[in-house]
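So this first bit is one chain, no partners, the form predicted alone, shown in C-alpha cells.
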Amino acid sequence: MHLRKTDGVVLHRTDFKESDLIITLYTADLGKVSGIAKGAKRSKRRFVNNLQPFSYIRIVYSEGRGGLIRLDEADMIQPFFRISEDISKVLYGSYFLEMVKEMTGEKESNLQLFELLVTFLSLLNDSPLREEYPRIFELRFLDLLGYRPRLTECSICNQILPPDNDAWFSYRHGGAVCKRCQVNARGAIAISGETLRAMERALGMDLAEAEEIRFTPLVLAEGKDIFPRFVQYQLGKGLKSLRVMEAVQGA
C-alpha cells in the first residue's frame, strides 16, 4: 500500500456504518476528493477531532476502492476554531465549504483555488467579520472556474462601458450590458458603475489585499443582491447555505 500525504480542508462529512466516517475535502494536490476514514469515530490517534468541516489538515491517504481514498492520519495544520464561535461566520464560512463542494469536479486540482479557500477561512477565523469577504470569495471563485463576469465591456456588444455609467447585470450573458442592449438582457438588474468598478477591482486585486478592502454600502447592497444569485445561475441550482444565511440574516 502506497501512502501518501497532502494538505486539506474538510468541505463535509458523513457518519458511515458504526465506526467510519465519509470526508469530503478540498486539497492542494487532488482538487475535491472524498475518502473514507476507518474507526474514525472511535479513534483517539490518528484522527482525535481533526476531521471536523472547516479543519484545514495534512492527510496521509492511499488509493481506495470505488473513487474513495482511504485516510489512515490527520494532523491539524489550522483548526479554524473562532469560525465557531460566532453564527455569522458559520454561515459565511458554510457557504464557502459548499460552494466549493457543489461547483468543483472529483479529482480535479486547482491550488489557487485551495489557496482562495484557505485565506478566507483564515481571514473568517482571525479578524472581524465584514461584507465585502463574501464578494470578493464569490468573485474570485467563479474567475478560478471560468465563470468571470464581464464588468467592464457589454456582455452582448462587448463595447466598453463608460466608468462612471449606470450598467444592467445579466445572469443568461454573464455580466453587464449597456443601456442599448439591455432590451436584449430580459430579466437584467440594475446595477451602477461604482458597483461595477469595485468588483473589477476585487477580482484584480493581490489576496493580501483583501482584509484591507472597503466598499460603499451602495457596493455592497447591490454586490450582495446580484453575485449569490449568479453563482447559483451557474451552478443551476440553489446552495442551501445561501438560503439558511438569508433567512437568519432577515430574522
Second form
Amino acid sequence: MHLRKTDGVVLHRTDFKESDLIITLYTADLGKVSGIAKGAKRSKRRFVNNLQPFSYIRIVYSEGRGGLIRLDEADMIQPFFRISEDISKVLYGSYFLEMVKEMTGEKESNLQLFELLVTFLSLLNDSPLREEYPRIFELRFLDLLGYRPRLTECSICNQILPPDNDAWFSYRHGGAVCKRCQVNARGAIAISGETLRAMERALGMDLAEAEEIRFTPLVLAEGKDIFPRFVQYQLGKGLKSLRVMEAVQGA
Amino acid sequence: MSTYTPTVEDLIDKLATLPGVGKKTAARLALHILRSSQDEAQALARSILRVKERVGLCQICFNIAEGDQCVICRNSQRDRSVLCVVEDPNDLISVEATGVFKGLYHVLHGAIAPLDGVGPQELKIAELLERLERDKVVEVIIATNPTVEGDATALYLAKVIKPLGIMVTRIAQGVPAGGDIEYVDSRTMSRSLEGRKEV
Ligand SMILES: [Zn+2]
Ligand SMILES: [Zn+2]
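Could you switch over to the form predicted in complex with the partner chain, since the one displayed so far is the form predicted alone?
Below is the whole assembly, all chains and molecules, this chain first.
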C-alpha cells in the first residue's frame, strides 16, 4: 500500500470499537480529513499520545475505505499542551477547532486557513489569553471561507458608512447596514462605528500583529455579542463548544 | 449466505456487539451456549437480566451499586474526609486496586469535552458540590485522565471547589513505571520534569 506523509492539527478524536480511534485533522495539503488509527487506544508506541485535540502532528497514512484515511504513524511537531493548563484557553481553542471542523469541506485544502489555525493555537499556547483572539480568528476565518462581513459600506445599498456613526449589523445581509436600510433588515442589531473600524482593522492587518492588537472594552463587548452569533448563523446551527463555554464561564 | 439457522445467527449478531468480540468469537460463544445444558443457558440469561434489574448507580458517589449505596460508601471504615474524583467506574476500580486510598469516591461519568458538547451540567458535578457542602470533606483528589478533557475537568473542579475552603489536589502525572522514556510524549515528559522529586 502506498504510504504518504502530511502535517495537520488534530481537530477531534472519537473512540471507535475497542481499541481504535477516529481522528479528524486539518492538514496543510489536504484540508480536512478523517482517518482511523488502528489500535491507537492500546498501543502507546505508534501514536504515543499524539492524537489529542490541538496536537500539530506529522502523519504517515494510506488511503482507506469510505473516505477515511488509515493513520499509520503520528510524530509530534508541536503539542500545544500549554493550552490545557488554562480552562479558558481550552474553551477558546476548542471553539477554533470546532469552527474549522464544522465549516470546512472534506479534502478542500486552504493553506491560509491552516496557517490561521496554527497561528492562533500558537498564540493560545505561548502567550496570556486575550479576548481579542476569538474575534480576530472569527473574522479572518469567515473571510477565508468567503463570508467576509461588509463593515465599511452598507450591505444593502452599498453606500459608504460614515466612519464615526453607529450602524446596524444584519446577519441575514452578511454585514453592516446603514440607518436608512436598517428598517428593511429585520433582526439587525446596533453596532458602534468604533467596533466596525476595529473589525476592519483586524481583517486587514498582518497575522503576525494579532498578539499586539488591543480592542477597547466596548469593541470587546459588542464583538463577543455579535460575531459568535454571526458564525453560527453562517453555519446554520449552534456550536457545541460555545454552549460549553457559556456553561463553564457562568459558573 | 449464512450457514447457521436464523436463531443462531441472531445470537451471534447480539454477542458480536459486545466489546472485544468479533464475528468469529461470537460464533464460538454461540456454539458453546448451544452445546451447554438448559440449566447453564438459563443461568447465564438470568444473570444478564438480574444485572439490569438490580444494578444501578450509588446515590452518593455514582459508582456502580446494588441498592442505594455502593460497597465503598457503605463501608464505615473508609475515611469520609477525603474524596477521590474519577471519570468512570473503571477508573475507580484502578485506584481501588492499589489498596492505598482509604477515602470515598465520586464518579463524574465523563469529562468536560467542549467539542462533544459535554459541559459541567452533563456530569455529576452539581452532585459533587452538594456533597461537599453537606459532608465534612477536607481534601478532594482529582484523578481525571491526563488528556485535554481530563485537564479541563480538573481545572474546572479546582475553580469551583477551592472557594469552599477545601484542598484540591491532582494525582501526579509522568512517565509510567515499567515504561520507556523514548516513547513518552512531550506533554507527559514536561509534566514529569515539573513534578520531579529529590532522590
Ligand atoms: Zn443602506
Ligand atoms: Zn458510593
